[in-house]
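The form predicted on its own is given below as one chain in structure tokens.
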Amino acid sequence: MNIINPATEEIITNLEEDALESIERKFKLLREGQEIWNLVPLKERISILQRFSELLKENIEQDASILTSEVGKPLQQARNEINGACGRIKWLTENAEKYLADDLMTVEKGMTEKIVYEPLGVVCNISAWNYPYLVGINVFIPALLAGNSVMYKPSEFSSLTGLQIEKLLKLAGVPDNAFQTAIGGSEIGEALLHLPFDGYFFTGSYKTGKYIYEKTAHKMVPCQLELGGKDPLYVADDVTDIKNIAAGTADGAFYNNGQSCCAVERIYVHENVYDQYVEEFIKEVKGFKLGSPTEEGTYIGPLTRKAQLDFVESQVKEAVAKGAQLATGGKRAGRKGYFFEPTVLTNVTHEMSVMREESFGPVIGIMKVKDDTEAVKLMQDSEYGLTAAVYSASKERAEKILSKINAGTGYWNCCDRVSAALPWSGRKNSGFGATLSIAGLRAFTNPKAYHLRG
């Protein structure tokens, strides 16, 4: 399997993919090792995973360089991702004892009732390439803390990072029979679906997630899906600092080249502030530096996948053909690599793909609305339900709007952020289940009820 640098289109290296035989061998190792790992005291498991976080920090320049080389993420954004991952590990390890401990529910008249959180067993983590450290850590850290063994399949577009993760986990003290990495593309992913895992945890597209769910349903084991989004953002007419709001929301739309499931994907602006907001937004986007991801100050690097260039380009062309105004960008950058100019479209409608289908690239549509009612109607007009954001001077107004949006996360005066203390979950085609927070720790357990008389 060739590993391609999306900024140069050159082959970095090639890796030997797993075969069915090696996958089965790794699974057997994990099955044999799971009970052994579960017998390791939780305090020791916590210590090992905290050491993993320390190793991430100690090796951050190497980790970031590898990540940038294979996914095209600007180097500073790669560092930011690794630091963010360490923050999540900190919360998960510091709270594991509290939320994985037995819950004593009732003690009365000789009867004790309690809940014990047992590990699922051997879990399969089919992960994504856009934030391989963050989305991986959402799964394999709480899975390991809970006493599971893990088969981790990084995306074929971030396999070098996946191998680096495995290397540092093993250096930290996670045994071979508790964590294994599966290397390869869709064929290896398919092979994993046929093995008797005790749970499947996938991060990626709706199409693939739906396929995994259907293929594993007969096994009657947990299958949790963290899928895409078409995340809406509304700017109300009571905002004052429009320049800073435009800058913050532009970052929410274009950070990591828009290749984020929670990136702002469509913007609605009250007609009273629309012109000023659009002016400031375009000014901000025009200031983004597009260039080599290893150059200091680069904000827009290449897209990770070459095929995405065609998709983003087709969205822009279709929108313009249907009457959208191209405010800036709109085409591939005239250079080697998978670069696309940061693109802003105005005069958009919901008849256009750019306002309906996940772009996962550096393109955004901005639409004028007359009031909150119209904004809510349009924000709800989507098959996805991951996040929604409202910018307003009034918290009450924002929460009233957000309460009407069927999404897993609501933002007031912020966007495109994740907190380890809060559950990360989707609605509708954005998936189901939760990672992070209490729910994310317990997602990797089977609760057992005890009725103890005496």
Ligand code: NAD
Second form
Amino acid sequence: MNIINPATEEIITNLEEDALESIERKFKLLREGQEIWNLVPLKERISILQRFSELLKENIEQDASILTSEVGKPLQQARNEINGACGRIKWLTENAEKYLADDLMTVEKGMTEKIVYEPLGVVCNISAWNYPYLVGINVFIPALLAGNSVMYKPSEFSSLTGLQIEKLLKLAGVPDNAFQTAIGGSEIGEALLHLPFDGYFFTGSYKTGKYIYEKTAHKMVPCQLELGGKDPLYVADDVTDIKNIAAGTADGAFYNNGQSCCAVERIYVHENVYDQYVEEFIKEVKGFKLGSPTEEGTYIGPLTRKAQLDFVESQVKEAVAKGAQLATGGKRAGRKGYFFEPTVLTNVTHEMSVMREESFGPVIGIMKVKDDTEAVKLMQDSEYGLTAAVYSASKERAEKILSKINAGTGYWNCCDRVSAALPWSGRKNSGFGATLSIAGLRAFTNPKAYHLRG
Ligand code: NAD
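Can you give me the structure for the form predicted in complex with nicotinamide-adenine-dinucleotide (NAD), which would complement the form predicted on its own we have just seen?
Okay, now the whole complex, with that chain kicking things off.
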């Protein structure tokens, strides 16, 4: 399997993909190792995973440069991702004892009732490339903490990072028979669906997630899906600091080149502040530095996948053909690599793909609305339900709007953020089940009810 640098289109290296036999061998190892890993006291598992976090930090320059070389994200954003991952590991490891310990529910009249959080067993984690550290650790850290062994399949577009993760986990003390990596593309992912795992945890597109859900349903094991989004953001007419709001929301739309599951993908602006907001927003976007991801100061690097260039380009063309106005950008950058100019479209409608289908690139549509009711109607008009954001001077107004949106996360005066303390979950085509928070720690367990008389 060739690993390509999306900024230069050069082959970085060639990796040997797993084959059916090696996957089966790894699975057998994980099956044998799971009970042994589960016998390691939780405190020790916690300190091993904290050591992993220290190793990530100690090697941050190497980790970041590997990540940038294969996914193309600007080096500083790669460092930010690794630091963010360490923050999540901190929360998960510091809260594992509290939320994975047995819960004593009742003790009365000779009857004790308690819940024991048993590991699922051997779990399979099929992962995405856009934030391989963050989306990976959302799954394999709590899974390992809870006493599961893990087969981790990084995306074929972030395999070197997957191997780096494996190397550091093993250095930290995670045994070989508790963690294995499956290297390859969709065929290797497919092979994993045929093995008797005790749970499937997927991060990726709706299309693949739906397929995996259908394929594994007959196994009667948990299947959790963290999928894409078309996340809306509404700017109400009582906002004051429009310049800062425009800057913050442009970052929410264009950070990581728009390749974030919770990137702002649609913007609705109250007519009273529309002109000013759009002007400031465009100014901000025009100031983004597009360039080599290894150059300090670059904000827009290449897209990770060549295929996405075609998709983003087709969305822009379709929107313009249907009457959208191109405020800035709109085409591939004239240089080698998978670069696309940061693009802002106005005069868009919900008849256009750019307002309906996940762009997962540096493109955003902005639409004028006359009031909150119209904003809610449009925000709700989507098959996805990951996050939604409202910018307003009033918390009550924002919460009222957010309560009407069928999404897993609501933001007031912020966007495109994830907290380890809160559940990360989608609704509708954005998936189901939660990672992070108490829910995400317990997602890798089977609660057993004990009724103990005596
Ligand atoms: P993808 O669906 O193309 O691939 C994801 C993984 O599935 C890869 O490892 C791939 O090899 C594997 N795969 C592909 N076909 C398979 C098959 N038939 N059987 C088993 N495995 C298979 O997604 P991607 O391009 O890697 O990721 C981008 C998508 O992920 C976007 O939609 C993004 O929004 C979403 N995402 C969601 C979250 C979230 O938390 N909700 C986080 C990050 C990314």
